[in-house]
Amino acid sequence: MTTGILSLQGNFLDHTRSLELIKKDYILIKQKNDLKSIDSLILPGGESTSMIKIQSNNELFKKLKILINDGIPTIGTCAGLILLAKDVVDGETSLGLLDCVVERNAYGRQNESFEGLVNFLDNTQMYCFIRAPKILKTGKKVKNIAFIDEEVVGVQQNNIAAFTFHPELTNDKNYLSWLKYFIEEGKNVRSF
């Protein structure tokens, strides 16, 4: 069982540490041929516009879209959420698979990044929000799974889970336990 981590740009190496902590194999995805042997996927934080431009000539995102539509467990953090969203305010829609509207850099510039207490699966943990997007609206089939106060900061739709924050920077026990089960079971992981 191998997890593919999109590694065009951004903080993909932090996700490798999360997978190492739960003893899961991974491969860094840079081109469409790297997708052959994966059964789960992580789209990391970084700069969504740069990721879209970097891959534009090699059809990588077309292949990713097929895999995700076929049900591969997929996690997006920060820019990964932006890539997955059906509608992006102040940005370009890319994969367009997650029924939500997000706003890029909704909390401000880099120096306005912050840490906040997030309730994720009935556990409260401090997580990092770095030039984070904001989830403005979700579709009927999207479950809200993480909150900062009343604001939704994590969602799940079938085999896709996405977060505005960076759980891979904290690697707390709650997140690592969820990660292990999610990449193994996808949409059937624990009831939210």
Contents of the next structure:
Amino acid sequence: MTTGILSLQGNFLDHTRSLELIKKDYILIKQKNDLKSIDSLILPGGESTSMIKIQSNNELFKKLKILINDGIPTIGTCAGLILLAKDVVDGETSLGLLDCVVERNAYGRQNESFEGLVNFLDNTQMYCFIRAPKILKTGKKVKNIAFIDEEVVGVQQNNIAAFTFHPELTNDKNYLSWLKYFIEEGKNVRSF
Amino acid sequence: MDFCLYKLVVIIKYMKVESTFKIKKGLAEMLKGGVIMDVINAEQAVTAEKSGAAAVMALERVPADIRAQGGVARMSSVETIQEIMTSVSIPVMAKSRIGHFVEAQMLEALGIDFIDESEVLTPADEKNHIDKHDIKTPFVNGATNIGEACRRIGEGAAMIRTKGEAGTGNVIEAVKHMRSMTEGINKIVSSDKNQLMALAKEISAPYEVLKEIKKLGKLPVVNFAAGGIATPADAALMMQLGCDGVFVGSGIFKSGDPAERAEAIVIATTNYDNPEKIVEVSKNLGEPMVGINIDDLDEAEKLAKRGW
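For the form predicted in complex with the partner chain instead of the form predicted alone, what are the coordinates?
What follows is the entire complex, opening with the chain shown before.
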């Protein structure tokens, strides 16, 4: 099994660390040819505008869309969530597969970035929110899986899971065991 | 007792902490693999964002012009910074003078995303840099070697960049500084732990930072290249030398076709280990900025000498 990590720009190398900790193989995805052997996918944090621009010349996103629609387990963090979202307030929809409305930099600028206590699958952990987006609305098929108090900060729609924060900067036990489960079993997770 | 417990639950439920070092460093992590471009107005900022910049640096004059025009170079005007902040959605950085903590406090109050305590501006203190722990906004600092990098990290810098020689379009100094940094890191990592204090003394650097470098096998913060990068090949060279990303100052908006060149440098930075791709984006780029030989500069003109 090999996980592909979108590596156009952003903190993709931090995700390699998470995968090393759970002893999973990975490759860095820069061109569409890199997608041949992967069976799960991670879209990292970074600047979504930058990633969209870099891929626009080589049809990488078209291929990614097909793979995700085919059901490979896909995880997006921060900018990765923005790439996946169907509707981006004041921004560009790119993959448009996750039925939700997101707003970029919704908490404000860097001075408003924070570490917040997140409830994720009945565990609580401090995670980093860096110029983070907010999930404003979700579709019927989308399940809320992570919260700060009442606010939704993580969602799942079948094989797609996405977070507004950065679990890969913390790599706590709970996240790593979920990550292992999701990239192994996420394809078959059709409903709850 | 019940009341106390209730209070505790409420506190824990709402726990949010701003501007921890992890959060400051975190933004730098998100910029990795990206290009940060110097811009002097909203129009250039929009061009940079459209070309795929990961962030922009708001400036009054690019380093090449500071070099040519001389005079005291200060923090940009509030209007310039605000105009650039409202024109783009990517992070905006701005420069303060070395040691000028009030300029840094102003940038913090303006809500800028990153402060560059930069040798490109005229230093305000001939001995001291800013204590960066006290300011909410993260800092990036230039360094020419590992000792300098460790001192800045000790002061609270959340990101390091090579100084290079800004405004020359000549990459030689950035290469020198990056190689020197790598050499320094290797020396720390290969040292016995009993040698670290003596090494810290030798390079005038905080012992704790050396210990962390030894543990991690690399700098504890993100390390970018800056100072003299003018072509897609320059950017890829710095990435292959082990940088996490690049700053391009005068190289873009002092060239013949800024938008094309900006995009080409962005793509070359992502695909730094793919020569075919670098060839492809290097075609029809127009004139690069005119370069300056480092040997033609007087010692006093070398910006990398600033900072201590």
